[in-house]
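This document starts with one chain, in the form predicted on its own, laid out as structure tokens.
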Amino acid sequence: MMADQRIPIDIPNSPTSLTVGRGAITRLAAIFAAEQIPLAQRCVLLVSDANVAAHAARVHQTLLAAGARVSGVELVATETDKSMRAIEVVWNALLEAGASRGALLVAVGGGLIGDVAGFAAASYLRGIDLVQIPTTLLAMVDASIGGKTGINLTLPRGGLGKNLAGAFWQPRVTIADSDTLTTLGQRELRAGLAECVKHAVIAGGALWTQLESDAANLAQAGVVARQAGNGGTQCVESLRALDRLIPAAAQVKAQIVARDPHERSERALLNLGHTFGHAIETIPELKLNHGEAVAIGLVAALRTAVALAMLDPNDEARVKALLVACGLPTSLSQPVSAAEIRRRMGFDKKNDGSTLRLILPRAIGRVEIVSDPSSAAVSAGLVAIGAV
């Protein structure tokens, strides 16, 4: 077994880190001790969802064995339930546990659970310690890193606005145990690959080359991870590909976040594909998960960049081919009004007043913030994904 890999994230006044390793949950007490996070007699609230009950139970037992006073609460992990009601459930559980400012909140689950638990930790008694234990690939390489927390709000005239209320709240540590990915289906694991492709477009270089090489094995990883005990060449190669990918993709975000923790400049680049993606993710009839929406949003961003004469069409084709190789969608499954997508894009957090701001690639390894792109270029991006 490979040793755990620790990736420091040196944020001023809030230093944190990411620990990546197979079986890391079984070493929680040692990881907490190394990060100087006390457990003995400490009030700990475990926030999870029913889909990861087995992982949450293992964390619970490990924390109990280390001397913590542990209680737990389960949330419904859907976008419509990512709301103030969920925050109040966590707050009330903390109150019932007698949690003071010395309490610790531990989030076990995907990005949605981490967002809600993080916002609750940031706001309960004006802030208590947080530890993130992501159990999805998407959360391991993206959502659990960097301290963004939040909930969705209902938009005027309907629809959900993604993460429109929240706070920056850095976890004391994030622990990514790739053994937890055995609870993911293929579709969910591929959703995480979308964020990895995004990181590869931003960073280029070794991550891009590695992801192109490993794409076929990674696309099957959601199936073979469940069969790890059965061996076989495909299984071994897929798991090795995951072990290479997680720290490499996470490192891209960690480095950017350390330089710009509150998204005043460079960190906004991590939203590549997300302005389009968030707008279509919240259209219920499409039934898209976050990663699928980001993949389609990335295609729209690529075509917008080509229409603005920023991006070489050959690079557009390479990125789209990588998305396909990872088993991700590149267009809408049914026609959707371009006007409705534009309306939802108007509520994006990156916008400056009424001015649309997009993150667009100029090349693989180079992305930029573009303010007020032409309407024709945005329309080209929407047509490319099948909007009407």
Ligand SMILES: NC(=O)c1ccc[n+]([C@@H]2O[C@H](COP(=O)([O-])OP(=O)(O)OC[C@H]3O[C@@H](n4cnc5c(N)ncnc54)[C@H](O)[C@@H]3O)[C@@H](O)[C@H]2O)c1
The other form holds:
Amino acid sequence: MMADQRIPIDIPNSPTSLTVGRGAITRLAAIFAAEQIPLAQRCVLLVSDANVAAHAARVHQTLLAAGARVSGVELVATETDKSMRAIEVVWNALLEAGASRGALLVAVGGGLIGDVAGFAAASYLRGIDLVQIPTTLLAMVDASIGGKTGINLTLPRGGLGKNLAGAFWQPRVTIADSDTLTTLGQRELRAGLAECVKHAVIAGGALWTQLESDAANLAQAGVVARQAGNGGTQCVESLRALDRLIPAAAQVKAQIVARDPHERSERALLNLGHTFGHAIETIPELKLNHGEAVAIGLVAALRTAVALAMLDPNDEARVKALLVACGLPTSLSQPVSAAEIRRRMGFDKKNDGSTLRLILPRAIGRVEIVSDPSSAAVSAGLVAIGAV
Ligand SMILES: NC(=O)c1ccc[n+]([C@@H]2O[C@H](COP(=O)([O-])OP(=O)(O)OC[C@H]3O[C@@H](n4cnc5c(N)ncnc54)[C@H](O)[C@@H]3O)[C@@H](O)[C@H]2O)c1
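Let's compare: the form predicted on its own is above, so bring in the form predicted together with this ligand.
Every component of the complex follows; first up is the chain already shown.
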């Protein structure tokens, strides 16, 4: 058995940490004790969804055995349900459980559950303790780290505005157990690879090299591959590659958020690919999940950077090849109006008034904030992904 790896995240006034390890949720009581998170007699609410019921049940048992008073609530993990109604469901479950300021909320699930549960924890009685137990690759390397929580809003004239209401609320600890990924579908697993590619473009160096060499094995991880009899060596190699990837990719985010927890500067770089990505993710006909939208958004950002003469086309080709090797989409499955995508990009939180702000790569390992990029370059990015 590999030892758990602890990555400290030194956020001023809210120091937190990430513990990564295969089987870590069977060691929850010890991890909580090491992080000085009391459990005896404590009111604990588990927030999860039906797809992670087996993992939530194991967490429930462990916390009960450690003496906590545990209750649970299941949400529906879809973007349309990532709403104020879900927050009310969690608040009501906390009231029902008799939760006071000393209560603890534990989120077990993907980034969506983590975002909703986190916002409910940030706001219930003006803030109670939160622990994140991410169960998707995307949540392990990205969403559960850094304290961003929130819900979607409905935009004027229609469409979902992603994560437009929320709060910064740091978890006491995040615990990433790669064993929980054994029930995750291949498509969701690959979505997590998109955020890993994004981190690798931002950080370059060892993470980039590791991801390039492990991409083929990683693309085969996920339950579909195993059910298709693609197991054996391939499967073991995929799991080993995941165990290498999770701490390395999570570390990139941990370091950036520790330096800029409230996104005053550097943290915005983590939104590489997201301005385009959020705009297409919310177009229902495309049926994209977050990671797939980020992968396509990354392609649009790369081409915009090439059009602005910031990025060498060879680097663009390398990043695109890595996305393909990870089994990710690089263009829209059907034509969408570029003007509509551009309209939706206008609601991005990074914008300064009506001025568009994009995160664009200058090289692998170097990304920058670009204010007011030329509309010709943005159009080139949109054409590159198949917008019309
Ligand atoms: N807070 C942040 O910093 C941040 C960063 C990135 C993304 N996000 C948010 O995270 C969400 C996307 O998160 P996600 O990609 O983890 O997807 P998700 O949370 O939407 O989960 C995807 C699906 O996988 C299921 N699932 C989760 N874990 C499973 C498991 N182990 N086995 C089987 N099924 C499982 C879920 O029930 C859901 O149906 C978006 O709402 C996005 O806005 C937040």
